[in-house]
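Below you'll find only one chain, the form predicted alone, shown as structure tokens.
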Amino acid sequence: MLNEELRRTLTAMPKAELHIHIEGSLEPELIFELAQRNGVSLPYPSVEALRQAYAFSDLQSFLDIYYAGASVLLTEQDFYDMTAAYLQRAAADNVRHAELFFDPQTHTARGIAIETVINGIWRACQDSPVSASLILCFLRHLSEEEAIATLEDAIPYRDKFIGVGLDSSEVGHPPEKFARVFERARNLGLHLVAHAGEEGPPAYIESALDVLNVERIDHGVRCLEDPALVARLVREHMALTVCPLSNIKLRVFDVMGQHNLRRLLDAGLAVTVNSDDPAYFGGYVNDNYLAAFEALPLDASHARQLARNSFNAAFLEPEQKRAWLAEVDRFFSEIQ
């Protein structure tokens, strides 16, 4: 059981979360909020049917509700006050610094335009009580074309996002798909991440950091698959964004009890504790380390780890990094 002490540790300590989709952080009381605003009619007669609805059997079934969610966003204010609703969270979670994954193309295949999105949330960026910075992602369910001219699109605003991402469903579209798209987003300047190794192999992790170049994992949780792979992810220092209560809840594992967070930091890994979707599977960031620290064999020396972790994988400027790393060595003197 997790004790008090821990506990307090655990929401108190300052950290930084890098695999949160902003659209994820919709929540249904603002769905409908929004949807009144915008006169957008939901399959849903209730906030609290849409929660019931809320019952995933895999990925793809998730990704459908998903997508029905972000129905509901047609303003730059919407993309604002859902961004700006996750940041107040993120902040009471004691949450300093947010790496948003935001998808443009669930928008702008609804006619929205790519500056509305990436302004709306921008903007709530800029007035957010923690650090916060955007990822663009593309959704790997459609083509590598569609990909591109998303990156391109989103050129004109290029200093409003400072990485790309892959995203949506895994299995069937590896990562070499999308080779060319990271390539042009390295020529950029962009920083690059990708989803591999949840629902598709531990190939998928090789491909993202072979043909995509990536500097990060999001998920990578099946590397333990391939002893050379987990070699190769602790020599190069390679950071993965783990997701515990989306694990549990997309069916990675059946309960946490079985989640390999542990035995991905005895391993050596650069793991982090992050939410994904919080507002669909189950909790933020401080409920997803509750979660995984409930269940398994973790103490505050793992706490530590992972706050560090979480600040040694952020694209920050190096001063920003010593000044927060400094801040959780502190927290952590300060409670022994």
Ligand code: ADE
Contents of the next structure:
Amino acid sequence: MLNEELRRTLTAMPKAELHIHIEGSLEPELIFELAQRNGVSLPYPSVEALRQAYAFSDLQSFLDIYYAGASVLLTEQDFYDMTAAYLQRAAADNVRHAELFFDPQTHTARGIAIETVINGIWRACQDSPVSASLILCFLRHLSEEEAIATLEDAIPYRDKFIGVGLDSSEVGHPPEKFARVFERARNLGLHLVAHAGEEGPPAYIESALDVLNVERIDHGVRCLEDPALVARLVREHMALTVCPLSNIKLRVFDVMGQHNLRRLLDAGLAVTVNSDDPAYFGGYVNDNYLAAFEALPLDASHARQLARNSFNAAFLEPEQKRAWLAEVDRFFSEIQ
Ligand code: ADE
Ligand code: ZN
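Target state, the form predicted in complex with this ligand; input state, the form predicted alone:
Below is the entire complex, every chain and molecule, led by the chain shown above.
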């Protein structure tokens, strides 16, 4: 059982969130509000019916509903409202800094201009008290040519995002498929991340490092199947953006008591805790900390480590990083 003091610590500690798909923050209530505002019809009669459909058997069963939910986003104001709602919740969870994934192809495929997507999300970030930056993700179930076209389309807005990522259906779509688009992004000076080792094998983590040259691995929980890979990830201080509730909802682990978060930390890996798609997986970043600490043998020293890891792994200027790390240290020295 989680004691009250540890609960308060997890909730109140300053933290960064590095793995959140902004389209995955669309709550059923907002989906219905936007559907009504835009005259979009939904295949669900009510908010409750939609929420009840959130029972997933794997990543693909989630993605099918997630892409359907995003179909209500049409105008710049819609993207603004979705992002503002997430950032408000993040602020309430004491998130100081967030790096938000967005999937332009989900929207451009429906005829929405990439400008509408980026400007709406970006403007909400500018208006937020939480520091926020954007990472443009390519959908790995689509072709590399489509990813390249998306990146070229986004170049006029280059100053509004800091990096690129790779998401959607993992198995059968290895990192090698996206070697050229990541090379192009690297030449543009963008940061590079990729989902790997969520459902896919450890070999995908290795090729994300070797072929895509990523600076962080999103998920990466399957690395423990390969001790040599773990040793490498530790040696290279490679951060893993782990999402505990997501891993349970998508059946990567059966129950939270079987999640390998503690084993990842014990191996010396630079693990961070994140929400992935909070509207679909049962909670925001603090809910992820609370659920993991409730089920696993984790204490305040792990909480401090995870908070430090979150800022250390962020794409921040060294001075800003130092300032937030000092805030974490102050927070933990005051509660002792
Ligand atoms: N898109 C949104 N959430 C995702 C996840 N957990 N894995 C892959 N693609 C995603
Ligand atoms: Zn994700």
